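The chain below stands alone and is given in structure tokens; this is the form predicted on its own.
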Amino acid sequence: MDMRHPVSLFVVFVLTIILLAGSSYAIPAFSRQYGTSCSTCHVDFPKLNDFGKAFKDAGFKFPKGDEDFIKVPPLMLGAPAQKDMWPHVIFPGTIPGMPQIGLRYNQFFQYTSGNANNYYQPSGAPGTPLSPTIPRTDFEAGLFSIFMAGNFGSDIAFWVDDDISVSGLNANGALGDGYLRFGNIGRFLKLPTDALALRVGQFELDLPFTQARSINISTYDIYTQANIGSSSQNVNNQFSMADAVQGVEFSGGHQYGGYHYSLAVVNQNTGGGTVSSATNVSSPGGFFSDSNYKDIYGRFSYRFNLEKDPASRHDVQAAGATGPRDHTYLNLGTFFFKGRSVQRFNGLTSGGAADVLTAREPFYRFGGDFSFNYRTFNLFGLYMYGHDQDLLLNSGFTGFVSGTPAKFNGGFLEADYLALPWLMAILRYDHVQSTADFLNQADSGNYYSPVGTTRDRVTPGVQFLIHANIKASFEYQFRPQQALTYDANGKALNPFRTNTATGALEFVY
């Protein structure tokens, strides 16, 4: 499918907007509070620069001399002298001196090179309904979000974001992150500064690279990977690393240099369902959280700042002839998630009476990551392995025996280059190999060979900051071949690709 014409039209459209746009300053909540541009903390929003990482680590405050830079002073909730009178009075705090409310909206246009209807006609009886297919071209509303963040004093930060609507539908809206973060609580235990913090609420896991606030239009495939077993397995774990979790998280260190760690204890999040009535026939019930057990996530990383000058190497940002900039650095990390998914089955007691049998199937995810940054060039990647234990009903429907585990592995490698302060080029490679891909014949290899078990995607893209708070993005996804039918020898018939070109406009306020 020739994509040159629609792609070129989109590029001309974006360049025209940029050339007509004048200079401006972004005005989200923190920009208003400090009287500064979004680019103070962001390379290409929402991607943080080193100063933005330090700002976040400090609890949404300037890491040094915050009172000297803030333009809208906070409102005191009590006199400072009350600190000396505690616990006989309420410990004084602050609230932001202005409403810390921001809005985010994006709009998409997508062109798809093909879909199943172009390459395959089912042999069903006339009048048989066909499954939906991806439209060739489509305008679509993205998400409309409201978010609030700030600091209540005493190193207590807060964040709440909620998608009021997704794809133009209010019913699709949901809470994203909503938490309180108590920073530097290690001082009560005589620990080094910033050695221990506590976050409580609903939040994205401390992933090596954020999915919730990614600059990419498309998601990381490995982050959204569920683990689905074959027809002979009972594994159907809907959990993915991109899911928001509810619980508590302990963390310490810094994102802009040295060590960083986190340890979270969170609710199970493997799906939902109901339990079917007990019969004498084995059948799977629903998937749901087991409130008697919590999942655990841990991460550790260390960042080596590679500046030659020791003072610059240990500062929040590196310094150069043109002023502060991101460090040249190498960050290495590892992560681990341990949980269990729960299934219930209709079964029998040893005496033959109907009963409900519960299978608690342990699963884990672990991997490693790296990020290398040189001035305006960033190369980073991640590898993850997933393993779910499989429990099968025994022949008497009275218990379980171990089956073959369901597994997957993969990751991504991405490079982005800030060619100009308002122009970023991106190239990403995603790879996933899983049981689910084999079952769905994700590429056009031989059905009986391992070729049919991999899913690769190459995604080049470019992003333009029209203003510091308005962005135009474009990406093209080269997807693997698919096939709906195979011949007697397992060869794919009429393989096709659903490559997609996507453009987006987004603003924050």
Given for the second form:
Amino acid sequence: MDMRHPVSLFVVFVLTIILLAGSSYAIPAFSRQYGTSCSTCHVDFPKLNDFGKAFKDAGFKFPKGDEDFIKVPPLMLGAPAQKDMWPHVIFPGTIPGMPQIGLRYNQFFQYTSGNANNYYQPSGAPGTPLSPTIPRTDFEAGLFSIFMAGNFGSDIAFWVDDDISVSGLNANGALGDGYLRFGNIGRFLKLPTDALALRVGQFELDLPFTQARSINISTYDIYTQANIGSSSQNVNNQFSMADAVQGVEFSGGHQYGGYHYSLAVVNQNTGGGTVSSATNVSSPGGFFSDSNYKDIYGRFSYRFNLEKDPASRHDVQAAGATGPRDHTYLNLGTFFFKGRSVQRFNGLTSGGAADVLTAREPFYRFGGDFSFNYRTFNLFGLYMYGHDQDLLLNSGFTGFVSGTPAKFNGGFLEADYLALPWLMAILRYDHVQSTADFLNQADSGNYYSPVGTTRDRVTPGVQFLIHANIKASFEYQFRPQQALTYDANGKALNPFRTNTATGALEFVY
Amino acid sequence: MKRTLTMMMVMAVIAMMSLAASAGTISGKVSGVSGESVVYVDAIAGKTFPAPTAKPVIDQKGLVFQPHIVVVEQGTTVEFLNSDKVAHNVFWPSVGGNKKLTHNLGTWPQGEKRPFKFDNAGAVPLLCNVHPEMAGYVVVSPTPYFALTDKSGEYKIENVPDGSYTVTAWHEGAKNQSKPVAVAGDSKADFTLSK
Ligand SMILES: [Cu+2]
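Pass me the form predicted in complex with its partner chain as well; I've looked at the form predicted on its own already.
So here's everything in the complex, that chain up top.
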């Protein structure tokens, strides 16, 4: 076994257990199970309130006295007294008393500014038709998802969500998250409650602010930022923070107060996340890794609850004069991701024979984040930096020389104000700085042909809960400047913005 | 002479009525709705009652107000208990439809009680602002003559002095119905409510 990397042990571990995965939205199944409203856990679903965070931390259970709240009793997979007979019997667990299934559907209407016409530039011979590509207005089917989550007893939680249909096309669907989470395993090591949990499967990284469960219609630009080097660079790293990853994750602490950490060992995949089926070696689920390396993601955060009264400060929710509410808090965090992009080339040995050359380009992402909450006002932001080492083939094709690293940075700042329990006002600012994107004059996320190395976007939004499970959202994107033509110095000519207004209507049940 | 006789007869009837503090009952059935209803005798002009001493408790347990409906006499102090390991709240948007009487009891820990004295008559819809599905009712009767029906709508109000009263039936989500009832011994009053 290759012991150069401590992660090799995890690789073996991952390959020797059955992979199950999980992570995403408001869960109507929990509403049914506990006979309670969405708003017990959510403000403007899928955004979690403090109680929802505690429910999730506890492994999809009420943090205290869960059995007192379940309206549909779980089904026993073994009498509890069977525990005493273990290992001569299967350890007794439970399954939820009804299938824990929730469904979500959303649809959109988009209005695109007239600047979209700028894309209709002459190309090809005179007389040949040009087809318009960007409609001014458009009704769009969104995604139809099924999601399941719950608890199997023994602090073992599960989650599976899958987009059955995306944009009206069944073939576009994909598994979101699917995992088993072994909660509170620190008890075997006499650690404090909730100090250690293990999650195995496919999941969204433990991002400071979730993308998969974001309330926004558009994604955070920095989360979808891949790092594709410019023509003088060899970097071709399609990994982005929003990608689902496969692996194992250790975590602990609480999201509603105090410390929280996670450390994940996940597949290296910088090739775009595609699953390749094996030709020479069979694999039960297709290969997700595109190298032998395993990447590491870590996060640490600390949340300072700011209530004066210590009893209230340490509780799941703060005690307000007119009822329990979310804490006033300041959450500070940091995160890093370390991977190693691998590309193989046909090269030569020093003797001139054909050879396979492997470029191993280490990359990292790291950043910091904060979230400040006062009553129903939440201001949060994230900044991160990405760096990919760049290896270029030497002139003899016998090896590599170091080139200029490919770098980017950026983040976002967002203010959420829940003006009324059913009315959320959002103002968001996204910023990405990438020299390579500008030099390539193209980028991911449809921010094609930027006019400079930075892209700024301002996105005000408003969302209405028609019912606790039905939401109408509106978003206006002041999009980054773009250009189609550049002068000899690379300066953009006639820059323009293709702003868009998007409305979304979604429901879960 | 005739007028005097009439006067005497009226006085006699009044005297008999007041003498006939002999306890009667009002019983009957509330129909048109399903589940428990409340029937009470409306305020009686010029009549006051001693301050009630009972202190009923309404529990919040398993994200449910228990019991769902409590009927009390005006001036009763109700104690609100939280038996859950989650935080709850109790507030009401109105008393007897009067939104000026809205009140919020705030937050209190598990196992503790918070009292409130209901000095205004009418139905009080109890809500919790963290669990919007939670609902309960305190129905404040202006007189000590009230009853909670059984699930089929049957009720019996005991120890009602003979006399003429207005009797009101209340049901969650239905329109109140009031009717005059002359009580002389065991009396009957049926109600048909509609939403
Ligand atoms: Cu409650």
